[in-house]
Amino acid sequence: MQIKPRRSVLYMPGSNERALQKAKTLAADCYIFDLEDAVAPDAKQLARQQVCQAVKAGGYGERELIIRINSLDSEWGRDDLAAAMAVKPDAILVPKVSSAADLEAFKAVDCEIWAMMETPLAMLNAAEIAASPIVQTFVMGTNDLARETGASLENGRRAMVPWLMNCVAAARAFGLDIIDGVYNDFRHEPGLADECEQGVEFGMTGKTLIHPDQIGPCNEAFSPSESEVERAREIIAAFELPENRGKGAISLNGRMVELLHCEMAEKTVALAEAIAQRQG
């Protein structure tokens, strides 16, 4: 079972060459090199050039590199897409996806397509978007969603819980990863920890970040603990015993354990091993 760690996904403004170079030394699992929201209009061309040079030059180890392009409806989007396709990042992040039709223009792209889920229509069409064979990952754009709906990000994001869980269900139904939205107050460590814990409880794959200081807490939150890995290995070993092979449920340490728990355990171990390999 091959699982890619996507616990921490850090946004990097494409116009900041120093940040693009610093990214080579940080412990994030993935970087989103941003050509859209983080870049002023007069810096769009420079950002595109710098991002493509950085991706082409490499030096980021096993970290995944994602380029967020501008909307194809903008004056920069088509050039962004052409330039990104030429350097072949791990994925292209498409902003403001509201329906499956918005992904049709990316059929011929020779890398993964990630979809920003940040509009009211995206919340209503989440299943349709997830069902598209073009997309592999959802990225929640909670700031844009708050702006367009007026919903609050305060009080544990309770106003957005129905949308977030709807997107989780849609993504998982079609085998997609889903990355949680950013936590804006990057100096408030307890708040970040709470929101990371919430994302884990929701079933998110990882979380998008806006500052390097958020990487460590995020990686810790979205990594299985030693006890979880130990428990997972115990479940797998129990199902591999000759007397338990082929069974849908077994008794383990006085508790009923089903085959679905073994499948979950295999994912936990695979993630732990992938994390260890990346760190080693």
Ligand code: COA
Second form
Amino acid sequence: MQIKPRRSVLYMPGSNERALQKAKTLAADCYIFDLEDAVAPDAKQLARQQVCQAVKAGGYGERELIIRINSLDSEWGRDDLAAAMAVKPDAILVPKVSSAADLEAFKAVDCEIWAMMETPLAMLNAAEIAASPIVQTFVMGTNDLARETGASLENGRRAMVPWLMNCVAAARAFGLDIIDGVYNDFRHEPGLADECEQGVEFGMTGKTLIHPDQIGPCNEAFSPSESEVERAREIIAAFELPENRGKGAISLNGRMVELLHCEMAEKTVALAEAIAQRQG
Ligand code: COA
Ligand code: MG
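Cool, the form predicted on its own is there; where's the form predicted together with the ligand?
Let's see the whole complex now, leading with the same chain.
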């Protein structure tokens, strides 16, 4: 089983050349080079050039490189898309997707398409968006959602929980990864740790980040712990015993374990191994 770790997904403004270079030395699993909201209108051209140059030149090892383009409705979107396609990033991230129809323009793109889930309509259309064969990953845009709906990000994001879980269900129903929204207060590590833990609990694949200091705690939270990996290996070993072959449910250390737990265990071990490989 091949699993790509996507625990930590760091945004950086495409206009910030220093950040693009610094990323080569950081330990995030994925980078989003942004051409959209983190870039001021008069820096759009420069950002596009710098980002495409950085992707083309490479030097980021196994980390996945994602370019977030401007909306195709904006004056920059078409040129962003053409320039991004020419340098073949791992994915193009499409902002403000509200329906499956919004993805049609990306049908012929030959890299992954990731969708920003950040409009009220996207929350209502999450299942049809996830069902589109064009999209591979959801990225939650909680800041835009808060702005457009008036719902608050405070108090453990309780107002957002129904939407976040709706998007998790939609993504998982169609085999997509789903990356949680950012935590804005980047100097406040306990708050970040809590929100990472919440993301894990919700079933998120990983979390988007805005500052290098957030990478360590995020990787930690979204990595299976040693005891989880140990337990996963026990489950796999138990199902491999001759007496358990062909069984759907067995007893292990006084608990019922089903074949579905064995499949989950295999994923846990595959993720842990991919993470170990990356660090080693
Ligand atoms: N990616 C890569 N490197 C980053 C970074 C990022 N997102 N944010 C900061 N850095 C680098 C800085 O360049 C600096 O490097 P240096 O010490 O080698 O010069 C170092 O990390 C420390 O940065 P710091 O001074 O603590 O932060 P800042 O005040 O320069 O920047 C922000 C703060 C929030 C403006 C910046 O982190 C940022 O632009 N984040 C991303 C915003 C974004 O992309 N938003 C869009 C999606 S929500
Ligand atoms: Mg946004």
